Every structure is written in C-alpha cells, then in structure tokens.
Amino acid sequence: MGRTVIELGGKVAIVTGAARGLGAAIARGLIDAGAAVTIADCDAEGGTATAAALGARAMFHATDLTRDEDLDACVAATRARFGRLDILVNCAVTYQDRGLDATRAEWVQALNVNLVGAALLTARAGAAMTVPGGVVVNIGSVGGKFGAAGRALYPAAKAALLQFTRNAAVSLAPRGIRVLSISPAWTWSPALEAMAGTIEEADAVGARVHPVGRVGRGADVANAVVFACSDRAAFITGVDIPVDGGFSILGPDAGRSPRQWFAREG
C-alpha cells in the first residue's frame, strides 16, 4: 500500500508568532502540505527573512496582537492576498515570567500576547472564515498542566488557553469550525537553545522526563498541526492533542517505581 499524505491544497492559515523557532517550523509544516501561510508576527527582520524562505505562498503580515487594529488588519490582509481564511494557529508567546515576583503590569502584557491576543484574533478569524471547515489550532503547553517553582505567568496563560480551546470549540461548532489545542512540552527552540547550548544536550537533559528519549522537534508539533487542520480531523474538536514524548504521563516519580527510588537512594 503506498503512503498516503496529508493535503491541504487550497487551504489558507494564519500562524501567529511564526517569524522564528516553533512558528515558523508549524508555518513550514502547513507549506509543505500545500497551503498558503500568513506570518503573523511583531519581528518584521525574521517574520520576512521566513516568508521569503517559505516561497510564494508566504507572506509576512506585522501583527501586534495587543493592538486590536493589527489583528483586523492581519485577517482582512490574509484574505485580500489569498482570497479566504480556513485556519488559524495561535502560536504567538512571550516567555517572560518572574513568578511570584512579577508586577501587574507584566501580568498585563503576558496575558495580553499569551491569551487575550489569540481569544481575540479567534473571534475575528472565525467570524472571516470559509465554512464549513475552518479550524482553529491553539498552541498549548505541558506548562499548563503541571506545576513549576518560580514560574507563574506563562503556565496561567497556557491553562487558561486550554480552557479558552474548549468554550471556542462548542461557540463555533455551529458555523462548521473545529477549535482545538495541541500541547507540546520540551521542543528545539530558540529559548530552549538557550538553556541547552546544543541540541545533543537538550535531548541527553529531556530524555529524563520524556520517555521517549528527547525532546522535541518543530517538525513533531507541525505534523500534528497539520493533522488537526486536515479532513481526517473533522469529527475532533475541543480536545487537546499532547505532543510531548511521554512527559505528562510520568508522575513526580519520572515513571520509577518506589523499589527503584528507594534503591537508588540506598
């Protein structure tokens, strides 16, 4: 039997904080499987250096998704370029978290980019949609899940999405559009580049709490996505997809047995 391959031919997506890193691996993934992308991103230098790597099907839009006026500009955009709009990956994401110690106003601004930008960028994209068969993929997070001394930001941001993926899912079930989220835990990026130094260090670290062996790859989170974006998805909605190699169905025990602890320990 040959090998049958997903196709989104005809299919237009916009991917927020695709200029680089995971975005732009998810941006790839849609190319290749045959739509055409809108890199929707506050880093014009990175988001056209992408589009131009993409090819024709790629275009840069400069979207801020505190600004209101950007996220109208970036879907009327998207359709004037590609004459329609058929999915939507919220990706976009600020890491910045100091935890307990944060201040309202940086409360303000990650909640702003991580969850209010892509709850209101859903709302435009949905009501631009072709239906039915729009899909809306929210990036989500192991960070949502768990918790993690020192951080407090990010994670309520990532929980509160998940959330967030289920009322949209049921509100636009109606129009003909899907709304789910995808969750990946540790992934080759740019930030995590810069905690590992190489990518062979990151896998020998992640291969502790990933059962499968290390971390992830853009490449893993694309293929989902353009999963949830294909007609083989089309009974899915309002559910979370974990990408994560294992990592959420290990305890605190890292998947040892107490006989293993305690002799470890003795």
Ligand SMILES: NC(=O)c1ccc[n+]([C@@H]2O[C@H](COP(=O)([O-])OP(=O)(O)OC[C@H]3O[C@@H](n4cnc5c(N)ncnc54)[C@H](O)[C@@H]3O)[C@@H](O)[C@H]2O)c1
The other form holds:
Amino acid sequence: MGRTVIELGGKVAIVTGAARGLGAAIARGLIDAGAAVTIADCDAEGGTATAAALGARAMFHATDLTRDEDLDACVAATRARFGRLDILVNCAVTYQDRGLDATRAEWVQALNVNLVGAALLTARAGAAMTVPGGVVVNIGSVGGKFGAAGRALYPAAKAALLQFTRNAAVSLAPRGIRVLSISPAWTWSPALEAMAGTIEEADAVGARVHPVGRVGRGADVANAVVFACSDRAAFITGVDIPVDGGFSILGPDAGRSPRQWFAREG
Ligand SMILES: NC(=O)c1ccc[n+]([C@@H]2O[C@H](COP(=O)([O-])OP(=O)(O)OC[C@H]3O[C@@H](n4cnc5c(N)ncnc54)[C@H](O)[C@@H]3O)[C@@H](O)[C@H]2O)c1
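I would like to compare: after the form predicted on its own, may I see the structure of the form predicted together with the ligand?
Below is the whole assembly, all chains and molecules, this chain first.
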C-alpha cells in the first residue's frame, strides 16, 4: 500500500508573523505540503529573506496588523498573486508584557496585535476565501491557560484568542469555513533561544515540564497546522489542539507524586 501524505496542492495561505520563528516554520510546512503562502509581517527585512528562502510559491507582503488598510491590502495582494485564498494562520505576536505594571497604552497595543489584528484579519480573509473548505488557524499558547507571575497582557490576549476561535467557528461554519486554534508549549524559536542559549539547554530545562522530555520544534507545530488545514480535519472546528509535549496535562505537581516531592526535599 502506498504512503499517504497530506496534500495542500493548489491551496493558498496567509501566515502572519512568518518572517521568523514558528510562523516561518508553519509557512515552510504549508509550502512543503504544496500550498502557496503569503508571509504577512511588519518585519520587511526578515519577511523578504524568509520568502526568498521558501521559493516561488512564497511571497512577502508588508503587513502591520494594527493597520486596517494593511489587512485589506494583504488579502488583495494574495488573491492578485495566487488567484484565491483558502487558509489563514494567525501567528504574529508581541511578547511585550510588563504584567501589572503595564500602562493602558501597552495593554491596548498588546491586545491590538495579539487579538484584534487576528480577529479583523479573520473577518477579511473569511469574506475572501474560496468556500466551502476555508480554514483559519489561530496560534494560542499554554501561556493563555495557566497562571504565571509577572505577565498579564500576553496570556490575556491568548486566552481571548481561544474564545474568539469558538465564536468565529460558529459564525463561519455556515459558509464552510473552519476556525480552530493550536496551542504550543515552549518551542524552539528566537524567543526561547534568547533565554536558553542552546537547543540542548532548552531541552534539558524543558524536560522538567514537558513529559515527552524536550521542548517543541517549529516542525511539530507546522505538522499540526498542515493537518488542521487539510480535508482530514474536515469535522474539526472551534476547538484547541494542544501541541505541547504533554505540558498541559500536568498539574501544579509537575507530574510528581507527594512521595517523590518529599523524597526530593528530604
Ligand atoms: N516560541 C514559543 O515558545 C511559543 C510558545 C507558545 C506559543 N507561541 C506562539 O507562537 C507564535 C509565534 O511565536 P514566536 O516565538 O515564533 O514569535 P516571534 O517573536 O519569533 O515572531 C513573531 C513575528 O510576529 C511579527 N509581528 C509582531 N508584531 C506584528 C505586527 N504588528 N504586525 C505584523 N507582524 C507582527 C514579528 O515581526 C515576528 O516576525 C505566537 O503566536 C506565540 O504566541 C510561541
């Protein structure tokens, strides 16, 4: 029996925040599955380089998610270049977050990029999609599911993005468009590299809170996005798919019994 692969040939996607990090990995995964991809990012230098590396089925479009005219232009440019639109992946992010010290302006900016930009682009892309069969994937985070000291803006936006996913899924289902979210845990990326230095260190520390024993890779997230965008996921909408190596199945005891905790203290 032949090996079956997920095929997105002929599909056209917009991936926000794809100049680097997980967005770039997701764009690569979609390209490898046969899709054409618009890299929508405010980083022109990184976005242009990433698009060039991905080849002829990739295009960079300078897009600031806080500007309505950029959202309109991104959708229009994608259709002009590739002829249609089937997939939107909302992946762009700002990690700016001073927690309870944040000003109103900082709150508004963080929510503008991480939540409102994604929601407004979903509406525009949804209206432009070839239907039925359109898909929106919102990238969430374990950070939006659990309490943590010192942060507030990013987790609040990510939690809200999952609720937006449920509402948009119900709103767009009659048009044949699915909306779902994928929530990574710690994943190798510029942000994690800045903290851990090396992938070996990231895996060593990450093993304590990810039962599979390592942090995620961009390809782990990209594989889930490709599946979510394919017809194999035709009956999945509105829900969150954790791609987190088991991070979110652990409780505050990090998977250790009291016996193990007290033995460690002793
Ligand atoms: N890296 C992780 O460990 C991790 C964990 C859980 C979830 N996530 C999620 O994965 C996604 C990607 O994370 P990452 O670490 O790769 O991020 P990153 O910071 O490496 O990349 C984010 C991208 O978003 C772009 N961007 C920022 N503001 C923008 C704006 N106003 N308009 C358009 N583009 C803008 C940036 O230019 C950048 O290219 C995010 O949604 C993040 O919340 C990441």
